[in-house]
Amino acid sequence: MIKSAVTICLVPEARGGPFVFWDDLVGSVRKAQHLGFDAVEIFPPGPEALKASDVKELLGDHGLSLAAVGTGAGWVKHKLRLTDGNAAVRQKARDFVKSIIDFAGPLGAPAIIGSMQGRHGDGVTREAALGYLTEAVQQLGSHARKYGVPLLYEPINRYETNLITSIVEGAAFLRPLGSCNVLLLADLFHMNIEETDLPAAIREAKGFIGHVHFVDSNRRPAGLGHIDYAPIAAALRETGYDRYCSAEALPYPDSDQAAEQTIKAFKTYFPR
């Protein structure tokens, strides 16, 4: 069964980014429960910002799960990238992601690598950057395995990286790595930019997709742009996808209305 989730960002430096709820973890969890979401996806400044036992109790009290935990603060706050030309910075980046895995894993949730993947350039060739990225995801995927969760790797659009920009490329990147415990995060906003056919891309990446960001073409909540969700939902079901569709969307026109719009769209395309 495909499940619903909504994002909560606790990173001040990410202000203005595509997250539905902001700052107030307790209040956001209450609202997520009230609206009928299955889970929340949290973006913390770092693992030290939250106590795992407190998060577990909070979610348990509200009947919610933790869908995933983002590592974006590693870039927007700490300026760490897994493909940096400096080996010491790359190690700090891996250590940061590892710390998020160690926070999320015991709560049954995967960590997400998105903006921290970086890019080639500034003295780093594409070949070298892809080598650094491969080494990082293999190591971090192996680390996540001990918690029984995958590592999520997110291909992002050409304006944010020049490495792997599509789900089709992402599947081709992971395929030679074998059972590395890494799955793809299929973000519909990025896919709308990069894929020629979103449902076809989902089918081509069958078995590699571990998380979906349920968002529209303009990064507003699902249903407020021009993405056609019916064939996407059909492709997800046909490929056996049974994880989360999580709203990483702008709080448009505000957080509460964005969450309400998302759960309405989710129930339309993924009825139970």
Ligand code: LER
Given for the second form:
Amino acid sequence: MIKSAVTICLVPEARGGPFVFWDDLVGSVRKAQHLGFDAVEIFPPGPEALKASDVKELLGDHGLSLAAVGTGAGWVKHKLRLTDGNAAVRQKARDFVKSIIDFAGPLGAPAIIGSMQGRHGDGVTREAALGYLTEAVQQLGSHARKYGVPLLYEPINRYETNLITSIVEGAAFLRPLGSCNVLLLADLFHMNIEETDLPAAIREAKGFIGHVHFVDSNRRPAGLGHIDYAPIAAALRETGYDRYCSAEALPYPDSDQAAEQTIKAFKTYFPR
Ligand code: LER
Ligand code: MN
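For the form predicted together with the ligand instead of the form predicted alone, what are the coordinates?
Let us now look at the entire complex, which starts with that chain.
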């Protein structure tokens, strides 16, 4: 069964970013429950910002699961990237992601590598950057295995990285790595920019997709842009996808209405 989730950002430095709820974890969890979401996805400033036992209790009290935890604060707050030219920075970046895996794993949730993948340039060749990224995802995927969760790797569009920008390329990147416990995060906003054909890309990446960012072409909530969701939902179902569609969207026109719009669209395209 494909499940719904909504994002909660607790990182002030990410203000303006594509997250539905902001700042208030307890209030956001209450709203997610009220609207009928299955889970929340949290974007924390770091692993020390939240106590796993508190999060477990809060979600348990509201009948919600934790869909995933973002690592983007490693970039927006600490300027750490897994492909940095400096080995010490790369190591700190890996340690940061590892600490998020250690926070999320016991709660049954995967960590996401998105903006922390970085880019090539500034003295780092494409080949070297892809080598650093490969090593990092292999090591971190293997670390996540001990919690029985995958590591999520998110191809992001050309304006945010120059490494791997599409799901089709992401599947080609992971295929030779074998069973490395890394799955792709298919963000429909990035895919709308980069893929030739969204449903075809989903079919080509069959078995490699572990999470979906459910959002529209303009990064507004699903249904407020021009993405055609019916064939995307059909491709996800056809390929046996049974994880989360998580609203990583701008709080447009505001957080509450963005969450309401998302759950309405989710129920339209993924009826139970
Ligand atoms: C994160 O999930 C994402 O989609 C990126 O665009 C953040 O930079
Ligand atoms: Mn995303």
